[in-house]
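What follows is one chain in C-alpha cells, specifically the form predicted alone.
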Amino acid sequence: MNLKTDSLEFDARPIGVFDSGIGGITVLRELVKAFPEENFIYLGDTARLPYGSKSAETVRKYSLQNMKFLMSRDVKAMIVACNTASTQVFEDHFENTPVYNVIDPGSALAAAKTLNKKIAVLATRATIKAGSYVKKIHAILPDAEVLSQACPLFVPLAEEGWHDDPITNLIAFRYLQNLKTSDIDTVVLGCTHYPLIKSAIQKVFGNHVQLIDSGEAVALQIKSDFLSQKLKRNSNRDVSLMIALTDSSEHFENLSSQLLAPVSDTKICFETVSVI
C-alpha cells in the first residue's frame, strides 16, 4: 500500500475523552477495552467538579473550553463522557471533528433492551432537569414509561472510592426503593460515575433488571463508526494513554490507575493542564 492510501485508511491521532472527574474513566475503560490499539487522551476537569450542581450556562462554557483543549492536542474524535455536559453539547462535530455524547447511545441501548417498556433513568439533578433521556427514549419508544430519579450522593461516593461499601448500599436503597416497586426492567445509569457503584444499584433492583452503562453504549457506537470508516483506526503498534487533569490529584491518579489496570497494560502518563 502506498503512503497516500495509508493516510486515507488510518489515523494515529488520539481519541479525546472528557468529564469533570473520575466518572468518565468508566467510559474510557470501556473504550480502551474495546479498542486496545487506539491512542487516548482523557481530560478530567477536577478543578471545577462536579458539573451536576452547576447551571446549564456554566456547564456549556466549561464543555466548550474542554473541547478546545482536546482540539489543541489534535484528537480525531471527542467523547463527552459526562451526562450533564452531554445535555449542553449539541454539536455532532466541533471544528470538523466528530463529537459523541453518552445520552444518545445510552437511550438507544435502553430502548433496544427493555421488554416491558418500563425504564428508569438515574442521574444528577442537572441531567434529570434537562429531560434529555426522557425525550430521546420517547423519540424511539413513544409509549415507553420513563421514570427519573436524581441520585446526587452517588457522585461523591464514587469519587471517594466507596464502590462496595455498606453506606453506599444504604444510600442506594434510600434513593431507589420506590422505583423498585414500579416493575421496571431496564435502568439507565445516567451519570458516568454510577457504573462505579453498579453492584449497590443492582442489589436494590435485582439481577433480572438490566443496567445500561454509558461507556458500553458509546463503545458500540464507536465500533460501528470504525466499521463504516466514519472514523479511521490507528495503524501504529505503539499506543499511548494520557490523563490530563485541571487540578493535580494523587487520589484521582491512584483510583483511575486501579480502574484501568484490568483492561490495559499501557503506561498511563499524567499531566496537569489549564483549559482556560
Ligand code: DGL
Contents of the next structure:
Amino acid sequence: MNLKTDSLEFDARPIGVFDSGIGGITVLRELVKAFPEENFIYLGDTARLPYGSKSAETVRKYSLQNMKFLMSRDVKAMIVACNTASTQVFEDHFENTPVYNVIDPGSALAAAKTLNKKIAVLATRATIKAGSYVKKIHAILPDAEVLSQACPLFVPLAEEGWHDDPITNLIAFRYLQNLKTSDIDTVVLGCTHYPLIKSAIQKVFGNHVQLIDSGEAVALQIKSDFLSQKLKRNSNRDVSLMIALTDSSEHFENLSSQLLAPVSDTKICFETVSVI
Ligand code: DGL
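So that was the form predicted alone. Now I'd like the form predicted together with ligand DGL, please.
Now the complete complex, all chains and molecules, led by this one.
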C-alpha cells in the first residue's frame, strides 16, 4: 500500500528502523520523541540476535534482508539503528530510499563534544573489530586519541531488563575500570543496547564524562534533513507505531512498551514476520 500523498511537501509513509533486538528501541524512542507526527515501523531481528558476535558477512547478509523487508513495507527512509549492522551497510540509499546509519552521526557528535580529544568507544566485538568509529572520528579529528572497549555482556543485561542493577554496575566496572584512568572526556555508546544501562556506565566514569547516544545523534541528522526538505514530513494527524519481530517475544513487547510509554501514547501494533 503506497500512502504517499500527492503533495510534493508531505510524505505519509513510515520511517523504518531496524536492530537485532531491544537496543534499537532506544533509537526509536529518540525518533518518536523528536518526530511525534511521523509513522514508524521497527524491525527487531530477535530470531537472529546477537549480531555483535557474528561475522561481517553474516551481519551484512542479515542487514540487507532487513532492509528488503522494510522496503516491502514502503518506508520513506531507513535507519540502521544497530551499530554492528551500521559497520556493514555502506549504502546511503537502498532501492532509491535514504539509509541512515548510527555511526556517522555518533562519530560527528563525539568529535564536536570532546574538549581534550580523548574519546572512548564502547561497542560489540564486531563493531570494535570493524574499526568504523575510530576511522570516522579520525577523519574529523585526526589527532584525537580514540580508545575502544568491547563490552559483550552489556547486550544480554539490557535484553534482560537489568538496567539499574548491582550486577550490571559490577560488570560495567570490570569492563571500564582501565578506561577510567585514561583522562577520557567523551564516551560513545557504540551499541544501541548501551543507553539502556547508561546509569551503570555513567557511575563508573563519573558525571564529568559525557556519554554520546547514537539515537540522539541520528535524530539530529534527520531533523536537519526534514528542515532542508531532503525528507518530507507526514501531514496526517493519526500516526502508527508498528513493531515487527522475527521471533515473537512477550518479554520484548512488555519492555518496548515500557520504554516507549514516556514518549508516545500511540498504541503499538506488534507483529511476527519473516525477512528471509
Ligand atoms: N544493537 C546492536 C548494536 O548496536 C548490538 C546487539 C547485538 O549484538 O545484536 O551493535
